[in-house]
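Here we start with a single chain on its own, the form predicted alone, put down as structure tokens.
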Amino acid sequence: MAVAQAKPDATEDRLAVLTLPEGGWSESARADALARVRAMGLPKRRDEYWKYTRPDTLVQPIAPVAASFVNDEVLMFDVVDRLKVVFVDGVFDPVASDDLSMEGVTIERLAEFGGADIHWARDIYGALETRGQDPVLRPLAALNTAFATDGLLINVHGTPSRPICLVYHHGDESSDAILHHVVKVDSGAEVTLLETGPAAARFNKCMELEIADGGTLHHVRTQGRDHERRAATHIFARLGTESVFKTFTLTVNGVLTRNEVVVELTGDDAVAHVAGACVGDGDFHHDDTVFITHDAVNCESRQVFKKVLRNGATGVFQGKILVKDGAQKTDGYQISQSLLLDDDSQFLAKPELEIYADDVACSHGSTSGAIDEEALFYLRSRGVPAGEATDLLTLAFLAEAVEEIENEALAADIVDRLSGWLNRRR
């Protein structure tokens, strides 16, 4: 009995320190999410999709302390002409943020408009997250839906002239932030969404993306700076006919990061690319868990993940492509690779294909290995120092993932940051 009761007790301990927002159009979705959290319980190590990642510090009642790292490095995307929206420890900062008005898009805050009786986000908030619970339970996402007090409600109805950049600052060493964003991209609209910053000591973020027929969403985010931080993020995306969704994540530093991406291709000729690169050193644990469902004809999906690990760092990849009956002409590609720079680091992978259509082209692969000694010798023989040669080969290894970013300026900035990180830790 004690073992059976452990999971519910841990869940109730976490819920006891949270307050459920009441009123407004989101109230029903929050109540439903809370019921689901209690029914499924918060994750435990014995759960199938948590066997590689310990969820203890993500679910304990109080966030572990995480020091805020301060330096004079230019913040990511600061040189980009963008509309900046700033959150500090999960709280919107109106002084540091730009005016939220911009052509082609309407940006509102969940904290301000969540209490209204009617809002377009009502049909999306919690709905995509709920769909993403089948067939794999994602209780931290349901917890987010229930208790998030702030976030952005973004309706893209044209083509904004600038990217929207969400900047997450971390100030309080014990901050515990929960943010929930809803993005609706209308038919034929296109937007670029950027995210950057450590956010909080512990960060639970959920993003629901509804991309209508012919809509396009480019998403690029970076996670880093404060090494002691912990984060669990979820992206739930639903794609209409001939729509495009491309997301790339760069992660450096962080004791524990788990990024989950759940994509449904529900309209014919839709395209979804999910990519990520991470470099970890020491007590670094990084988990990418991806689930892409093909439920329409002639759709394309790509999963490209590269991890560079050393000094005992751990990388995890759990990726699945599900092709439903009738989803003919599917093109699904999945690759996950790690570069282990010593014998102490490890990469744990669980690639999956589940196919119920007979006219598809799907592939997946996963590899793990060390630096190519012949390539290293070639560079060394031409006068390149060992450390610099290793960095060059590391960047070449990460290139396939970074190339998933369509904006060349953003891709170049990512490469520069990676190069700087490697150089500082040479």
Contents of the next structure:
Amino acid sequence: MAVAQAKPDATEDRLAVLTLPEGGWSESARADALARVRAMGLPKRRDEYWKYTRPDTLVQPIAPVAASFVNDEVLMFDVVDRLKVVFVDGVFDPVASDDLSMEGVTIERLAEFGGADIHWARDIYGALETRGQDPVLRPLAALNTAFATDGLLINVHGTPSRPICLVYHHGDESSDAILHHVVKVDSGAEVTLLETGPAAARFNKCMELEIADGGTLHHVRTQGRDHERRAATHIFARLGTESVFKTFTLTVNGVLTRNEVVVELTGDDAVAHVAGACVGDGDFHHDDTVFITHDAVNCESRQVFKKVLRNGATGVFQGKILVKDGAQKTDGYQISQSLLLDDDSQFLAKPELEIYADDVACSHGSTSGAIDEEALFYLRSRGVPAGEATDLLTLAFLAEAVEEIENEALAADIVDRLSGWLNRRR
Amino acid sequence: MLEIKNLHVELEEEGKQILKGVDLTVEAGKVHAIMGPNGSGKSTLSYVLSGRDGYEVTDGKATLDGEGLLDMEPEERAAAGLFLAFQYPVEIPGVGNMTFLRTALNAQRKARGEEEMSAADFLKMVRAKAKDLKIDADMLKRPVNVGFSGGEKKRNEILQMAMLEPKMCILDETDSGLDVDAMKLVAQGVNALRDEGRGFLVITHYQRLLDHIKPDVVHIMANGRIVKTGGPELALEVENNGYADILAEVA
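Condition change, the form predicted alone to the form predicted together with its partner chain:
Complete assembly follows, chain above in first position.
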């Protein structure tokens, strides 16, 4: 594996291999983002927020090679009727994709409509990402805003009958994809957004979500089964009054994953649930970095993260709840737990609370543990073989995170994938 | 059915000897009771037979229908027909009681080379057996033993026993933590399972449980050995006079 030098021009080296798209409504946002990348510099090992995850391979000019993992499994989310939008190594595939028209929503491509002079996405593109840079810098997101080659611009104005499913195939072993999606959920509208697949050898993805008063967005994603792929993803969500945002991520394999979720609760009575389950074996590093800001009254936020780690795998959780002055009646909950299946694996957690209001309920917890030997013996004494019993207990450990998914068919699909992963590793 | 010969066991970590030559035979169709003071080795005997970690057998053997138990994994012992009703049933958050029962039942069937039970047949069976033990649908749905009262946990043990239909049942202080009504319910459940082909080993401190589950043979255990064996009247003797007289007598 190539290791990037920690030299001062690492940022310029990276920028040198990228091309800034020109023209259209997004041009100024891109130029602005590029200036911000230059000002802050790409992540370095010594940055506080990169203490537990080495950014080198995410920053180096050329993506490290990653073999595409081919399997004959049924496509994820095949259990539900959905509108499919397919990207191969970050490039839109019109043949494999469904027709993008559906009642209650308009779906357009950034690559096509970024060149127009006016567009609703102009008010959001790069704007939520910029807000999310304070107080923690997220240079890879700014890099994304500047250089994204494509993505979807989704405006939900009704209640589409089917979920929108983004399918990210990875074919080329040196692909380096940058996609940027903007989703605007209008007042009272509701949609389910699914994402699945590894996308590329290296994937930088940014998603900006504006959810208006009374809007609802369900988001479920899985990051594919590729062993060697790397990903840095960002979700920036801004929630209006009585809006709901629920997101769940399943990560199975992947040599390096950094998933950042930044949520701003700006309207009263809004709800944000951010959950994730990951299972890693061996050369696996998974980092969940979450920042939730309560800036309105009576909002609820939940962070539920579960990690199963073995054979030297590493899990990271950096989660913060910031309750601003005046955000009374905040209900904040945060739990991050790891199940370490051997002594070689590690879990690094940094839970943070910062509270400036005096009438709030915030709780947080973080644990690391092994399989409960008592429970294991109990199961075995009833005839369940050790391997099967361990799997049962592992799934039970992950259940609290998976239960955050409201749609039962999707949750069952996730459990199936987790069972499969455990089964293959017995 | 269950044959224990000259069983010597010590605690793996401390090397402390707990069982010092236990000899015991339970015949099919019979109920044997083991009584004895605290620390006599009763629970250790049940754990060693079911295959719990932390004990080392230094001498002797235990067989079930002639098959050596002590070299088997716990799940193999279960599949061979051994069942231990735990003194402290374990709570397993996240695993539904029904899932647990079905997984266990089918794992045992598979190990014995039998067909798995269909979901419909399983449901029918579990509903019927649960009803007898006054276990409602909610208890079946909840995670295994989580939030169960002491009585509910013990009834759940008996339900597992009824579902798995073992050859040899060991009850480890099943009466502990039970009120009179709960004990009667549990005893009824056990009595319903009494059968010519099935043996029981009931471990208890008190004679009370034996009023409801009538034993054929009563053993007194002390200091890692069976020190006296007799009929049901031996349990009454303990109830009236305590262990001191018997221990003095055999010393």
